[in-house]
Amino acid sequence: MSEAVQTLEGWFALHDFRRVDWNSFKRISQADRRRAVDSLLGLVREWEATESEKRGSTALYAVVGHKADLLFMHLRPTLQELEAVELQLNKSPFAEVASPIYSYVSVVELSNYTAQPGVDPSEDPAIQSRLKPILPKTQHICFYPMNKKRQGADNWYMLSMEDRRRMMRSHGEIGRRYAGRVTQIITGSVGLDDWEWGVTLFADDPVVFKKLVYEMRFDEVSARFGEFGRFFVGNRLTPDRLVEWLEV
(Lines of atoms letter the chains of each structure in order from A and count residues from 1; the text may use other names and numbers.)
(Lines give C-alpha, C1' and ligand atoms only; values in the text may rest on other atoms or scores of the structure.)
Protein backbone atom coordinates (compact mmCIF):
# COMPACT_ATOMS: atom_id res chain seq x y z
CA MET A 1 0.00 0.00 0.00
CA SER A 2 1.35 3.42 -0.99
CA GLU A 3 1.86 5.98 1.74
CA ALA A 4 -0.99 8.50 1.97
CA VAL A 5 -0.01 12.16 1.90
CA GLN A 6 -0.76 14.08 5.07
CA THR A 7 -2.72 17.30 4.70
CA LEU A 8 -3.42 20.44 6.68
CA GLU A 9 -6.98 21.77 6.63
CA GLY A 10 -8.18 25.32 7.13
CA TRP A 11 -11.46 27.08 6.44
CA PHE A 12 -14.34 25.27 4.76
CA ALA A 13 -15.35 26.47 1.29
CA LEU A 14 -18.65 26.74 -0.54
CA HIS A 15 -18.83 27.69 -4.20
CA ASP A 16 -22.52 28.60 -4.59
CA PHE A 17 -23.60 29.11 -8.21
CA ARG A 18 -26.95 30.78 -8.87
CA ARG A 19 -29.14 31.35 -11.92
CA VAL A 20 -31.25 34.50 -12.05
CA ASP A 21 -34.76 34.14 -13.47
CA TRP A 22 -34.62 37.39 -15.40
CA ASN A 23 -38.16 37.04 -16.79
CA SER A 24 -39.62 36.71 -13.29
CA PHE A 25 -37.37 39.49 -12.02
CA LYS A 26 -38.65 41.85 -14.72
CA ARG A 27 -42.30 40.93 -14.12
CA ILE A 28 -42.38 41.69 -10.40
CA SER A 29 -43.13 45.21 -9.21
CA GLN A 30 -40.42 47.80 -8.87
CA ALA A 31 -40.91 47.72 -5.08
CA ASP A 32 -40.38 43.95 -4.99
CA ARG A 33 -37.29 44.25 -7.19
CA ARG A 34 -35.93 46.88 -4.82
CA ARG A 35 -36.68 44.60 -1.87
CA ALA A 36 -34.81 41.71 -3.52
CA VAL A 37 -31.79 43.85 -4.36
CA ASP A 38 -31.70 45.44 -0.91
CA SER A 39 -31.84 42.02 0.75
CA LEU A 40 -28.79 40.91 -1.22
CA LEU A 41 -26.91 44.12 -0.50
CA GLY A 42 -27.66 43.63 3.20
CA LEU A 43 -26.13 40.16 3.06
CA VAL A 44 -23.08 41.53 1.24
CA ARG A 45 -22.56 44.04 4.03
CA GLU A 46 -22.79 41.26 6.62
CA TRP A 47 -20.23 39.19 4.69
CA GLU A 48 -17.90 42.20 4.48
CA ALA A 49 -18.16 42.63 8.25
CA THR A 50 -17.35 38.94 8.75
CA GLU A 51 -14.30 39.35 6.55
CA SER A 52 -13.10 42.49 8.33
CA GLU A 53 -13.26 40.56 11.61
CA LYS A 54 -11.29 37.69 10.01
CA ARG A 55 -14.06 35.19 10.70
CA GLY A 56 -14.25 34.14 7.06
CA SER A 57 -14.23 35.59 3.57
CA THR A 58 -16.62 35.97 0.63
CA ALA A 59 -16.22 36.79 -3.05
CA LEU A 60 -19.03 37.61 -5.49
CA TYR A 61 -18.64 37.27 -9.26
CA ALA A 62 -20.85 37.42 -12.34
CA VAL A 63 -20.32 34.20 -14.28
CA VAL A 64 -19.72 34.56 -18.01
CA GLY A 65 -21.50 31.99 -20.17
CA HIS A 66 -24.60 29.83 -19.80
CA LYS A 67 -23.51 27.67 -16.85
CA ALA A 68 -24.61 30.15 -14.16
CA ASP A 69 -25.20 33.85 -13.56
CA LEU A 70 -23.63 34.41 -10.13
CA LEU A 71 -20.93 32.81 -8.04
CA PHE A 72 -20.83 33.31 -4.29
CA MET A 73 -17.61 31.87 -2.89
CA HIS A 74 -17.64 31.62 0.90
CA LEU A 75 -14.90 30.57 3.33
CA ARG A 76 -15.91 29.90 6.93
CA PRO A 77 -14.27 28.18 9.94
CA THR A 78 -16.92 25.43 10.19
CA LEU A 79 -19.31 23.51 7.98
CA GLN A 80 -22.17 24.74 10.17
CA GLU A 81 -21.28 28.34 9.33
CA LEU A 82 -21.29 27.50 5.63
CA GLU A 83 -24.75 26.00 6.04
CA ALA A 84 -25.91 29.16 7.84
CA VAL A 85 -24.63 31.53 5.14
CA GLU A 86 -26.20 29.41 2.40
CA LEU A 87 -29.52 29.21 4.27
CA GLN A 88 -29.47 32.96 4.88
CA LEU A 89 -29.30 33.57 1.14
CA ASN A 90 -31.95 30.91 0.41
CA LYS A 91 -34.38 32.61 2.80
CA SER A 92 -33.78 36.10 1.45
CA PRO A 93 -36.16 37.84 -0.99
CA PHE A 94 -33.41 37.71 -3.59
CA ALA A 95 -33.62 33.90 -3.63
CA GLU A 96 -37.14 34.20 -5.07
CA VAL A 97 -35.52 35.08 -8.40
CA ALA A 98 -32.08 33.43 -8.01
CA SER A 99 -32.02 29.67 -7.54
CA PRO A 100 -29.01 27.35 -6.99
CA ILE A 101 -27.76 25.68 -10.16
CA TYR A 102 -24.49 24.14 -8.95
CA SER A 103 -22.46 24.05 -5.77
CA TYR A 104 -19.16 22.72 -4.52
CA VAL A 105 -18.25 21.95 -0.90
CA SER A 106 -14.61 21.56 0.15
CA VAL A 107 -11.99 22.69 2.65
CA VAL A 108 -8.82 24.73 2.13
CA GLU A 109 -5.97 22.22 1.97
CA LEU A 110 -2.19 22.14 2.02
CA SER A 111 -0.30 18.89 1.47
CA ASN A 112 3.07 17.87 2.90
CA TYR A 113 4.59 17.13 -0.52
CA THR A 114 6.66 20.29 -0.16
CA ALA A 115 6.54 20.70 3.63
CA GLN A 116 9.57 22.16 5.39
CA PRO A 117 10.98 19.78 8.02
CA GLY A 118 10.98 21.06 11.58
CA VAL A 119 8.32 23.71 10.92
CA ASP A 120 5.25 23.68 13.19
CA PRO A 121 2.33 24.65 10.91
CA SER A 122 0.28 26.00 13.82
CA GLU A 123 3.08 28.46 14.65
CA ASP A 124 3.85 29.53 11.09
CA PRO A 125 1.94 32.72 10.10
CA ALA A 126 2.56 32.10 6.39
CA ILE A 127 0.97 28.65 6.54
CA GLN A 128 -1.94 29.87 8.65
CA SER A 129 -2.64 32.69 6.17
CA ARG A 130 -2.83 30.12 3.39
CA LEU A 131 -5.18 27.89 5.39
CA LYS A 132 -7.45 30.81 6.36
CA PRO A 133 -7.10 33.19 3.41
CA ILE A 134 -8.89 36.43 2.72
CA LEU A 135 -10.10 35.99 -0.85
CA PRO A 136 -8.33 38.27 -3.36
CA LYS A 137 -10.24 41.23 -4.81
CA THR A 138 -9.17 40.59 -8.37
CA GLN A 139 -11.26 41.42 -11.41
CA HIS A 140 -11.64 37.79 -12.52
CA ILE A 141 -12.11 34.31 -11.09
CA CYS A 142 -11.75 30.82 -12.54
CA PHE A 143 -12.99 27.67 -10.77
CA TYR A 144 -12.79 24.01 -11.76
CA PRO A 145 -12.90 20.66 -9.94
CA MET A 146 -10.38 17.91 -10.62
CA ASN A 147 -9.35 14.34 -9.80
CA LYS A 148 -6.12 12.38 -9.91
CA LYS A 149 -6.50 9.52 -12.39
CA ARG A 150 -6.84 5.90 -11.26
CA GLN A 151 -6.60 4.00 -14.53
CA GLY A 152 -4.18 1.18 -15.26
CA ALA A 153 -0.56 2.32 -15.17
CA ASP A 154 -1.71 5.89 -14.64
CA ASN A 155 -2.94 5.40 -11.08
CA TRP A 156 -1.78 8.27 -8.91
CA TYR A 157 -2.63 6.42 -5.72
CA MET A 158 -0.37 3.49 -6.52
CA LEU A 159 2.74 5.65 -6.95
CA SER A 160 5.34 5.89 -4.21
CA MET A 161 5.49 8.97 -2.01
CA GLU A 162 8.89 9.78 -3.53
CA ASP A 163 7.51 9.78 -7.09
CA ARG A 164 4.49 11.87 -6.14
CA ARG A 165 6.62 14.38 -4.23
CA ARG A 166 9.00 14.74 -7.19
CA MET A 167 6.18 15.40 -9.64
CA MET A 168 4.35 17.82 -7.33
CA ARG A 169 7.53 19.85 -6.88
CA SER A 170 7.83 20.15 -10.66
CA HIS A 171 4.14 21.03 -10.88
CA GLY A 172 4.52 23.71 -8.22
CA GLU A 173 7.44 25.32 -10.04
CA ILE A 174 5.12 26.20 -12.92
CA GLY A 175 2.69 27.90 -10.58
CA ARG A 176 5.45 29.88 -8.92
CA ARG A 177 6.39 31.39 -12.27
CA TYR A 178 2.99 33.08 -12.24
CA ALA A 179 3.45 34.59 -8.77
CA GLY A 180 2.10 38.12 -8.65
CA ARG A 181 -0.20 37.53 -11.63
CA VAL A 182 -2.48 34.81 -10.28
CA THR A 183 -3.49 33.58 -6.83
CA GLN A 184 -4.44 29.93 -6.47
CA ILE A 185 -6.51 28.43 -3.66
CA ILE A 186 -6.69 24.63 -3.52
CA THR A 187 -9.56 23.07 -1.61
CA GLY A 188 -9.83 19.36 -0.84
CA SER A 189 -13.15 17.64 -1.39
CA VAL A 190 -12.48 13.90 -0.97
CA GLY A 191 -15.49 12.67 0.97
CA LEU A 192 -17.15 16.10 0.71
CA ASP A 193 -18.15 16.42 -2.95
CA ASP A 194 -18.07 14.62 -6.30
CA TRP A 195 -14.48 15.48 -7.21
CA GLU A 196 -11.28 15.30 -5.18
CA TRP A 197 -10.14 18.92 -5.34
CA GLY A 198 -11.46 22.32 -6.28
CA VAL A 199 -9.08 24.82 -7.86
CA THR A 200 -9.92 28.53 -7.66
CA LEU A 201 -7.76 31.04 -9.52
CA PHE A 202 -7.86 34.81 -9.08
CA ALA A 203 -6.32 37.31 -11.51
CA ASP A 204 -6.79 40.78 -12.99
CA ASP A 205 -6.03 39.47 -16.49
CA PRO A 206 -8.21 36.49 -17.51
CA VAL A 207 -5.72 35.44 -20.18
CA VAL A 208 -3.43 34.36 -17.34
CA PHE A 209 -5.92 31.55 -16.54
CA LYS A 210 -5.51 30.19 -20.07
CA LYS A 211 -1.73 30.42 -20.06
CA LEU A 212 -1.28 28.85 -16.62
CA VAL A 213 -3.67 25.93 -17.18
CA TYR A 214 -2.28 25.32 -20.66
CA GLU A 215 1.33 25.26 -19.45
CA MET A 216 0.43 22.90 -16.62
CA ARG A 217 -1.16 20.48 -19.10
CA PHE A 218 2.38 19.65 -20.28
CA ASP A 219 3.52 18.78 -16.76
CA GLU A 220 3.45 15.05 -15.94
CA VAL A 221 1.04 15.51 -13.02
CA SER A 222 -1.62 16.92 -15.33
CA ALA A 223 -0.67 15.16 -18.56
CA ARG A 224 -0.76 11.67 -17.04
CA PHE A 225 -2.90 11.97 -13.95
CA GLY A 226 -5.19 14.98 -14.23
CA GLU A 227 -8.95 14.71 -14.82
CA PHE A 228 -10.86 17.99 -14.98
CA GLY A 229 -14.48 19.01 -14.53
CA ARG A 230 -16.29 22.04 -15.90
CA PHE A 231 -14.59 25.43 -15.86
CA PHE A 232 -16.41 28.52 -14.60
CA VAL A 233 -15.06 32.03 -15.16
CA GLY A 234 -16.44 35.34 -13.99
CA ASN A 235 -16.05 39.07 -13.39
CA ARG A 236 -16.00 40.65 -9.93
CA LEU A 237 -19.14 42.33 -8.62
CA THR A 238 -18.58 45.13 -6.13
CA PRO A 239 -21.73 46.38 -4.34
CA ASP A 240 -22.00 49.31 -6.77
CA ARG A 241 -21.54 47.11 -9.82
CA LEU A 242 -23.99 44.58 -8.38
CA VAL A 243 -26.71 47.26 -8.30
CA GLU A 244 -25.96 48.15 -11.93
CA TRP A 245 -25.88 44.47 -12.91
CA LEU A 246 -29.37 43.89 -11.45
CA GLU A 247 -30.98 46.95 -13.01
CA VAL A 248 -33.82 46.09 -15.42
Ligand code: 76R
The other form holds:
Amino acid sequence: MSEAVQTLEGWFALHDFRRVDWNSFKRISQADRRRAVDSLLGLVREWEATESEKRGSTALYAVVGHKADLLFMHLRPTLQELEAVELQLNKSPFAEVASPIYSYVSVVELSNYTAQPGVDPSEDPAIQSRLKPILPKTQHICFYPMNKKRQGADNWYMLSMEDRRRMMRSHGEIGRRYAGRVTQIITGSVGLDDWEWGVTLFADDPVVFKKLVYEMRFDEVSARFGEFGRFFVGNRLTPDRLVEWLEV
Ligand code: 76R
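Compare with the form predicted alone: the form predicted together with the ligand:
To see the whole picture, the full complex is given below, headed by that same chain.
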Protein backbone atom coordinates (compact mmCIF):
# COMPACT_ATOMS: atom_id res chain seq x y z
CA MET A 1 0.00 0.00 0.00
CA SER A 2 1.23 3.50 -0.82
CA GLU A 3 1.67 5.96 2.01
CA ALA A 4 -1.47 8.10 2.41
CA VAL A 5 -0.93 11.84 2.36
CA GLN A 6 -1.73 13.60 5.63
CA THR A 7 -4.32 16.32 5.39
CA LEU A 8 -5.45 19.13 7.65
CA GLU A 9 -9.11 20.09 7.64
CA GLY A 10 -10.56 23.49 8.39
CA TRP A 11 -13.97 25.03 7.87
CA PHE A 12 -16.71 23.11 6.07
CA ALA A 13 -17.88 24.45 2.71
CA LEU A 14 -21.24 24.54 1.00
CA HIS A 15 -21.45 25.77 -2.58
CA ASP A 16 -25.19 26.40 -2.89
CA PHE A 17 -26.26 27.08 -6.50
CA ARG A 18 -29.73 28.56 -7.01
CA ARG A 19 -32.02 28.99 -9.99
CA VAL A 20 -34.15 32.14 -9.87
CA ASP A 21 -37.64 31.60 -11.23
CA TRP A 22 -37.86 34.95 -13.02
CA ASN A 23 -41.36 34.23 -14.37
CA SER A 24 -42.80 33.78 -10.86
CA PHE A 25 -40.73 36.64 -9.54
CA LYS A 26 -42.19 38.98 -12.17
CA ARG A 27 -45.73 37.72 -11.58
CA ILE A 28 -45.89 38.16 -7.80
CA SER A 29 -46.99 41.51 -6.36
CA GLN A 30 -44.51 44.29 -5.80
CA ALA A 31 -45.01 43.86 -2.03
CA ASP A 32 -44.12 40.16 -2.24
CA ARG A 33 -41.07 40.97 -4.37
CA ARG A 34 -40.01 43.52 -1.75
CA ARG A 35 -40.46 40.89 0.97
CA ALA A 36 -38.35 38.37 -0.96
CA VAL A 37 -35.54 40.85 -1.63
CA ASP A 38 -35.57 42.15 1.95
CA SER A 39 -35.37 38.62 3.34
CA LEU A 40 -32.29 37.95 1.24
CA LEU A 41 -30.67 41.26 2.20
CA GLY A 42 -31.35 40.42 5.86
CA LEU A 43 -29.52 37.12 5.46
CA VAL A 44 -26.62 38.80 3.66
CA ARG A 45 -26.26 41.17 6.62
CA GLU A 46 -26.28 38.23 9.06
CA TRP A 47 -23.59 36.48 7.01
CA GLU A 48 -21.50 39.66 7.01
CA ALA A 49 -21.76 39.77 10.82
CA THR A 50 -20.72 36.09 11.06
CA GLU A 51 -17.72 36.90 8.87
CA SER A 52 -16.67 39.95 10.88
CA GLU A 53 -16.77 37.79 14.03
CA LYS A 54 -14.61 35.19 12.20
CA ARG A 55 -17.23 32.47 12.70
CA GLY A 56 -17.28 31.72 8.98
CA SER A 57 -17.32 33.40 5.61
CA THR A 58 -19.81 33.76 2.76
CA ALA A 59 -19.42 34.86 -0.86
CA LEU A 60 -22.24 35.69 -3.26
CA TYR A 61 -21.85 35.61 -7.05
CA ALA A 62 -24.15 35.80 -10.07
CA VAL A 63 -23.41 32.76 -12.24
CA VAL A 64 -23.00 33.40 -15.97
CA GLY A 65 -24.65 30.85 -18.26
CA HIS A 66 -27.62 28.52 -17.84
CA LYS A 67 -26.23 26.18 -15.16
CA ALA A 68 -27.35 28.41 -12.27
CA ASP A 69 -28.23 32.02 -11.48
CA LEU A 70 -26.67 32.50 -8.05
CA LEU A 71 -23.85 30.92 -6.10
CA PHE A 72 -23.79 31.21 -2.32
CA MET A 73 -20.46 29.90 -1.07
CA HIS A 74 -20.53 29.40 2.69
CA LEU A 75 -17.70 28.38 5.02
CA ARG A 76 -18.63 27.44 8.59
CA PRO A 77 -16.85 25.63 11.46
CA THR A 78 -19.29 22.69 11.53
CA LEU A 79 -21.57 20.78 9.18
CA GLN A 80 -24.49 21.70 11.49
CA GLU A 81 -23.86 25.40 10.97
CA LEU A 82 -23.70 24.84 7.20
CA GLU A 83 -27.02 23.05 7.32
CA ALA A 84 -28.45 25.91 9.36
CA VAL A 85 -27.47 28.56 6.78
CA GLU A 86 -28.92 26.45 3.99
CA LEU A 87 -32.14 25.90 5.94
CA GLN A 88 -32.43 29.57 6.82
CA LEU A 89 -32.26 30.47 3.14
CA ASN A 90 -34.74 27.71 2.24
CA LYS A 91 -37.25 29.04 4.78
CA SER A 92 -36.89 32.66 3.68
CA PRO A 93 -39.40 34.33 1.35
CA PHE A 94 -36.59 34.65 -1.22
CA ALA A 95 -36.47 30.84 -1.57
CA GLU A 96 -40.03 30.93 -2.96
CA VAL A 97 -38.40 32.15 -6.17
CA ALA A 98 -34.91 30.64 -5.83
CA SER A 99 -34.61 26.87 -5.65
CA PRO A 100 -31.41 24.83 -5.32
CA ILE A 101 -30.13 23.57 -8.68
CA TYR A 102 -26.75 22.17 -7.65
CA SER A 103 -24.70 22.04 -4.49
CA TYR A 104 -21.35 20.84 -3.30
CA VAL A 105 -20.33 19.87 0.24
CA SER A 106 -16.66 19.73 1.20
CA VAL A 107 -14.13 20.85 3.80
CA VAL A 108 -11.17 23.21 3.43
CA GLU A 109 -8.11 20.99 3.05
CA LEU A 110 -4.35 21.42 3.18
CA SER A 111 -2.12 18.48 2.34
CA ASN A 112 1.41 17.89 3.54
CA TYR A 113 2.96 17.28 0.10
CA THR A 114 4.79 20.57 0.30
CA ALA A 115 4.71 21.07 4.10
CA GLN A 116 7.77 22.29 6.01
CA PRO A 117 9.04 19.49 8.24
CA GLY A 118 9.03 20.28 11.95
CA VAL A 119 6.27 22.91 11.83
CA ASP A 120 3.36 22.19 14.19
CA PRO A 121 0.32 23.22 12.12
CA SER A 122 -1.85 23.91 15.17
CA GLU A 123 0.73 26.54 16.26
CA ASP A 124 1.23 28.13 12.84
CA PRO A 125 -1.03 31.17 12.34
CA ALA A 126 -0.48 31.16 8.54
CA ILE A 127 -1.78 27.58 8.33
CA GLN A 128 -4.68 28.33 10.65
CA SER A 129 -5.78 31.27 8.52
CA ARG A 130 -5.63 29.11 5.37
CA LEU A 131 -7.80 26.48 7.07
CA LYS A 132 -10.35 29.09 8.16
CA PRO A 133 -10.13 31.60 5.33
CA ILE A 134 -12.13 34.77 4.91
CA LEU A 135 -13.18 34.49 1.27
CA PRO A 136 -11.61 37.03 -1.10
CA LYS A 137 -13.76 39.90 -2.39
CA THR A 138 -12.70 39.51 -6.02
CA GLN A 139 -14.89 40.40 -8.99
CA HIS A 140 -15.02 36.78 -10.19
CA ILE A 141 -15.23 33.22 -8.95
CA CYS A 142 -14.65 29.91 -10.72
CA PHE A 143 -15.74 26.58 -9.22
CA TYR A 144 -15.38 23.00 -10.43
CA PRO A 145 -15.17 19.60 -8.80
CA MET A 146 -12.38 17.17 -9.70
CA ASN A 147 -10.88 13.72 -9.15
CA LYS A 148 -7.46 12.18 -9.47
CA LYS A 149 -7.62 9.28 -11.92
CA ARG A 150 -7.59 5.63 -10.80
CA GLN A 151 -7.23 3.80 -14.10
CA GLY A 152 -4.71 1.16 -15.13
CA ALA A 153 -1.17 2.56 -15.01
CA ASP A 154 -2.59 6.00 -14.21
CA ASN A 155 -3.72 5.36 -10.66
CA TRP A 156 -2.80 8.32 -8.47
CA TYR A 157 -3.49 6.32 -5.31
CA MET A 158 -0.95 3.64 -6.20
CA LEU A 159 1.94 6.05 -6.82
CA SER A 160 4.66 6.38 -4.21
CA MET A 161 4.57 9.36 -1.87
CA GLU A 162 7.78 10.54 -3.51
CA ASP A 163 6.26 10.59 -7.01
CA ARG A 164 3.13 12.37 -5.81
CA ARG A 165 5.20 14.88 -3.88
CA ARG A 166 7.33 15.62 -6.96
CA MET A 167 4.24 16.22 -9.09
CA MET A 168 2.51 18.33 -6.45
CA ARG A 169 5.65 20.44 -6.13
CA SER A 170 5.54 21.18 -9.84
CA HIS A 171 1.80 21.91 -9.53
CA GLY A 172 2.47 24.37 -6.69
CA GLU A 173 5.26 26.08 -8.68
CA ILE A 174 2.89 26.80 -11.56
CA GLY A 175 0.23 28.01 -9.15
CA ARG A 176 2.61 30.35 -7.37
CA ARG A 177 3.40 32.11 -10.66
CA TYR A 178 -0.17 33.38 -10.44
CA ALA A 179 0.35 34.76 -6.93
CA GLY A 180 -1.52 38.01 -6.43
CA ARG A 181 -3.76 37.37 -9.45
CA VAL A 182 -5.63 34.29 -8.24
CA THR A 183 -6.49 32.69 -4.90
CA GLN A 184 -7.26 28.97 -4.80
CA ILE A 185 -9.28 27.36 -2.05
CA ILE A 186 -9.03 23.58 -2.18
CA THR A 187 -11.79 21.74 -0.39
CA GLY A 188 -11.67 17.99 0.05
CA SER A 189 -14.85 15.99 -0.52
CA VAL A 190 -13.87 12.31 -0.41
CA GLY A 191 -16.69 10.73 1.62
CA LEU A 192 -18.70 13.97 1.50
CA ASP A 193 -19.73 14.55 -2.10
CA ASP A 194 -19.55 13.10 -5.61
CA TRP A 195 -16.02 14.17 -6.51
CA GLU A 196 -12.76 14.14 -4.56
CA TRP A 197 -12.14 17.90 -4.41
CA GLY A 198 -13.82 21.18 -5.06
CA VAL A 199 -11.59 23.77 -6.68
CA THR A 200 -12.63 27.37 -6.03
CA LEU A 201 -10.63 30.14 -7.66
CA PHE A 202 -11.02 33.89 -7.05
CA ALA A 203 -9.69 36.56 -9.42
CA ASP A 204 -10.42 40.09 -10.60
CA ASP A 205 -9.64 39.15 -14.21
CA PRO A 206 -11.57 36.08 -15.43
CA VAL A 207 -9.04 35.46 -18.22
CA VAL A 208 -6.62 34.45 -15.46
CA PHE A 209 -8.86 31.41 -14.74
CA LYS A 210 -8.47 30.30 -18.34
CA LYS A 211 -4.72 30.88 -18.43
CA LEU A 212 -4.05 29.13 -15.09
CA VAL A 213 -6.27 26.11 -15.74
CA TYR A 214 -4.88 25.80 -19.28
CA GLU A 215 -1.27 25.99 -18.13
CA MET A 216 -1.99 23.31 -15.52
CA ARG A 217 -3.42 20.99 -18.18
CA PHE A 218 0.16 20.64 -19.50
CA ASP A 219 1.56 19.82 -16.07
CA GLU A 220 1.86 16.10 -15.31
CA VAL A 221 -0.50 15.89 -12.35
CA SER A 222 -3.37 17.52 -14.28
CA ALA A 223 -2.44 16.11 -17.70
CA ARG A 224 -2.28 12.49 -16.51
CA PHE A 225 -4.50 12.41 -13.46
CA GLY A 226 -6.98 15.29 -13.56
CA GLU A 227 -10.65 14.47 -14.15
CA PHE A 228 -12.99 17.43 -14.08
CA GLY A 229 -16.67 18.06 -13.46
CA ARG A 230 -18.69 21.03 -14.63
CA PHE A 231 -17.24 24.52 -14.46
CA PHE A 232 -19.17 27.47 -13.02
CA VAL A 233 -18.07 31.07 -13.35
CA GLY A 234 -19.60 34.14 -11.75
CA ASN A 235 -19.53 37.87 -11.06
CA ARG A 236 -19.51 39.26 -7.54
CA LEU A 237 -22.75 40.61 -6.10
CA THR A 238 -22.31 43.22 -3.39
CA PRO A 239 -25.56 44.05 -1.53
CA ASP A 240 -26.01 47.13 -3.79
CA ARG A 241 -25.50 45.14 -6.98
CA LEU A 242 -27.77 42.43 -5.64
CA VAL A 243 -30.64 44.93 -5.31
CA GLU A 244 -30.10 46.08 -8.91
CA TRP A 245 -29.72 42.51 -10.11
CA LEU A 246 -33.12 41.60 -8.63
CA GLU A 247 -34.94 44.63 -10.03
CA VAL A 248 -37.60 43.66 -12.58
O1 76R B 1 2.95 24.86 -1.67
C2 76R B 1 1.85 25.15 -1.14
O3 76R B 1 1.73 25.74 -0.07
C4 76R B 1 0.59 24.78 -1.82
C5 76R B 1 0.87 23.91 -3.00
C6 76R B 1 -0.43 23.38 -3.52
C7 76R B 1 -1.08 22.20 -3.16
C8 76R B 1 -0.66 21.17 -2.13
C9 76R B 1 -1.22 24.01 -4.54
C10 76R B 1 -0.93 25.24 -5.13
N11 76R B 1 -2.31 23.22 -4.81
C12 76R B 1 -2.28 22.11 -3.98
C13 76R B 1 -3.19 21.08 -3.91
MN14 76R B 1 -3.67 23.50 -6.30
N15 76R B 1 -4.99 23.78 -7.79
C16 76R B 1 -5.84 22.82 -8.30
C17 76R B 1 -6.42 23.31 -9.49
O18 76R B 1 -7.41 22.64 -13.14
C19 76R B 1 -6.52 21.89 -12.70
O20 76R B 1 -5.68 21.34 -13.44
C21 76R B 1 -6.45 21.59 -11.24
C22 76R B 1 -7.33 22.50 -10.39
C23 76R B 1 -5.97 24.61 -9.67
C24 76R B 1 -6.32 25.55 -10.79
C25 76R B 1 -5.06 24.89 -8.60
C26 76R B 1 -4.39 26.10 -8.41
N27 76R B 1 -4.51 21.69 -5.88
C28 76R B 1 -4.21 20.89 -4.81
C29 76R B 1 -5.12 19.76 -4.82
C30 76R B 1 -5.14 18.62 -3.79
C31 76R B 1 -4.38 17.48 -4.43
C32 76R B 1 -4.02 16.33 -3.55
O33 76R B 1 -3.98 16.46 -2.32
O34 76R B 1 -3.78 15.23 -4.14
C35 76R B 1 -5.92 19.90 -5.92
C36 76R B 1 -7.06 18.97 -6.36
C37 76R B 1 -5.53 21.10 -6.58
C38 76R B 1 -6.08 21.57 -7.75
N39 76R B 1 -2.75 25.30 -6.73
C40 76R B 1 -1.72 25.90 -6.04
C41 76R B 1 -3.34 26.27 -7.54
C42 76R B 1 -2.63 27.50 -7.33
C43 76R B 1 -2.99 28.82 -8.02
C44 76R B 1 -1.63 27.27 -6.41
C45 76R B 1 -0.60 28.26 -5.87
C46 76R B 1 -1.22 29.23 -4.95
C47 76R B 1 -1.23 28.74 -3.55
O48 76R B 1 -0.17 28.31 -3.05
O49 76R B 1 -2.29 28.80 -2.91
